[in-house]
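A single chain comes next, written as structure tokens; it is the form predicted alone.
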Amino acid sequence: MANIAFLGLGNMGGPMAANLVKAGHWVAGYDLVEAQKQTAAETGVSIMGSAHEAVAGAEIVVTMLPAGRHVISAWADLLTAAPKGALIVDCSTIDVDSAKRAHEAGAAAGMLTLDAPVSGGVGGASGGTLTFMCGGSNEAFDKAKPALEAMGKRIVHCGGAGAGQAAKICNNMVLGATMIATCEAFALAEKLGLSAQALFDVASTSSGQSWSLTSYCPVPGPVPASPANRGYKPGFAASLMLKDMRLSQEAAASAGVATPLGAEATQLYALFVAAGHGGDDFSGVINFLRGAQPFG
């Protein structure tokens, strides 16, 4: 078992840290938000007074933070306090360029580094069923894998520095676009007099099948576990989907790749969030597409 520091104990980080504790690791946690520290403490995480205190003596440091600028800032601080040779794992979803900068800073400080964003949402974080998409050296991946396996079901080494973030961004661009297509199909079916269940029964076993349909159906009924049956409470908030879609478009622009469907989907989520629905599940965009006022 390892001594692990966990920085960022929010909706995702808190349950992830709790699962490390359940697996027998000693976890020193820190967050800027008092309520999140208190919740994590109740799951067995040892709360420290600062990030420096949390990482002192840690064999592995995990960060789960909102954006690239937060990761760069936190790593600049923790790299001076963590033991030389420690493994630093960033599970945030951030832009590829920031991920590569973090790797460079870690290497300069004599640390092993891994970018390891996750898929699976809050439910996966709580249930320990996340998918980790990892970028970094084989040595860093091998050292991180036992800890990651305490938090997830599938651990994939995608390549070198930044490859994990690239995989996450590409995956979520697919997810965002397919959800909109699925929502459009159900909205059209309603106007054509076709029941949601009938469309689901056909599309879920035909060429229109997708995760957005069979696991996260955007209308109540066909998939009881989907957020549509809970008034579109997330789940995966629309504001987070918008963040990931924007990251995909930044990456596409940087790489000179045309992603017209990704671009259009990004604009639709931006409109949905601007209308005050950033806290709704992203599948609730069906209400925006229907033109309903108010949505949801």
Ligand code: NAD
Contents of the next structure:
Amino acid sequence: MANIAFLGLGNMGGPMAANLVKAGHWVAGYDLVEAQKQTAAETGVSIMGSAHEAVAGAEIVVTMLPAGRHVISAWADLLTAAPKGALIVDCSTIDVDSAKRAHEAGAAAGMLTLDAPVSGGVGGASGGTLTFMCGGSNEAFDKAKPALEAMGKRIVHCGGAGAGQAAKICNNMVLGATMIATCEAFALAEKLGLSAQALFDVASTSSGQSWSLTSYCPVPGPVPASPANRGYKPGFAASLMLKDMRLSQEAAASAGVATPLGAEATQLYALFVAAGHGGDDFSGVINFLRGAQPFG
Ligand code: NAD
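To test you: the structure above is the form predicted alone. What is the structure of the form predicted in complex with the ligand?
Every chain and every other molecule in the complex is listed next, the one we just looked at coming first.
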């Protein structure tokens, strides 16, 4: 069992650290917010007075922070205090360029590094069923795997530095765009006098099939577990979807790649969030689209 430091004990990091404790690891935790520290302490995480204290003596350091700038600054700090040769794993969802910079800083400090963003949300974090998308060397991946297995059920090595973040945002760009396409189809079907169930029965077994339709249907009825059946309570909040869509657009701009559907979907989620729906499930964008004026 490993000596693990965990920085960022929020909605995701808190239950992830708790699962490491459950698996028998010794976990030293730190967060900037008192309430997060208290909740984590109740699950067996040993709360330290600073990030430096938490990482001193750690074989593995996990960060689970809001955005790239937090990761860059937290890593700059922790790299001066963690033992040489430690493995530093960032599980936050951040921009690919920051992820690569973090790897470079880690390597310069003599550490093993891995970017390992997750999918599965707070439910997956609590249940230990997250998917980890990992970028880094084989050595870093092999060393991280047993700890990641305590927090997730699929651990995928996507490639070198930044490949985990690339996989995460490419996947979520597909999700964001297919959800909007699916919502548009249901809104159009309503106006054409086609029932939602009939559209579902056809599209779910035809070429219109996607996860947005069959697992997360944006209208109530066809998929009873989808957020549409509980007033679009998340699930996956629109503000988080917008964050990931924006990351995909930053990566596209940085790589010089045209992603016109991704760009349009990003704009629609931005409007949805600006209209006060950031806390709604992202599939609630269907109600927004129903009210939108036809284009052209
Ligand atoms: P959160 O805001 O609940 O938690 C982030 C925590 O980091 C906060 O408690 C904050 O106080 C702490 N923090 C910030 N700077 C710190 C520092 N320097 N040292 C220690 N702690 C610090 O956010 P979350 O929902 O847990 O998400 C974390 C990451 O996971 C984000 O990058 C998010 O995009 C990603 N993610 C979230 C979900 C989700 O459903 N919530 C799903 C997949 C991925």
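Take the two forms, find the largest set of C-alpha atoms that superpose within 1.5 Å, and that set is the rigid core. Residue numbers count along the first chain shown, from 1. Remember, it's a predicted structure, so these values are computed and weren't measured experimentally.
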Once everything's superposed on the core, is Val223 shifted 2 Å or more at the Cα between these two forms? yes
After fitting the core, Glu190 CA displacement of 2 Å or more between these two forms: yes
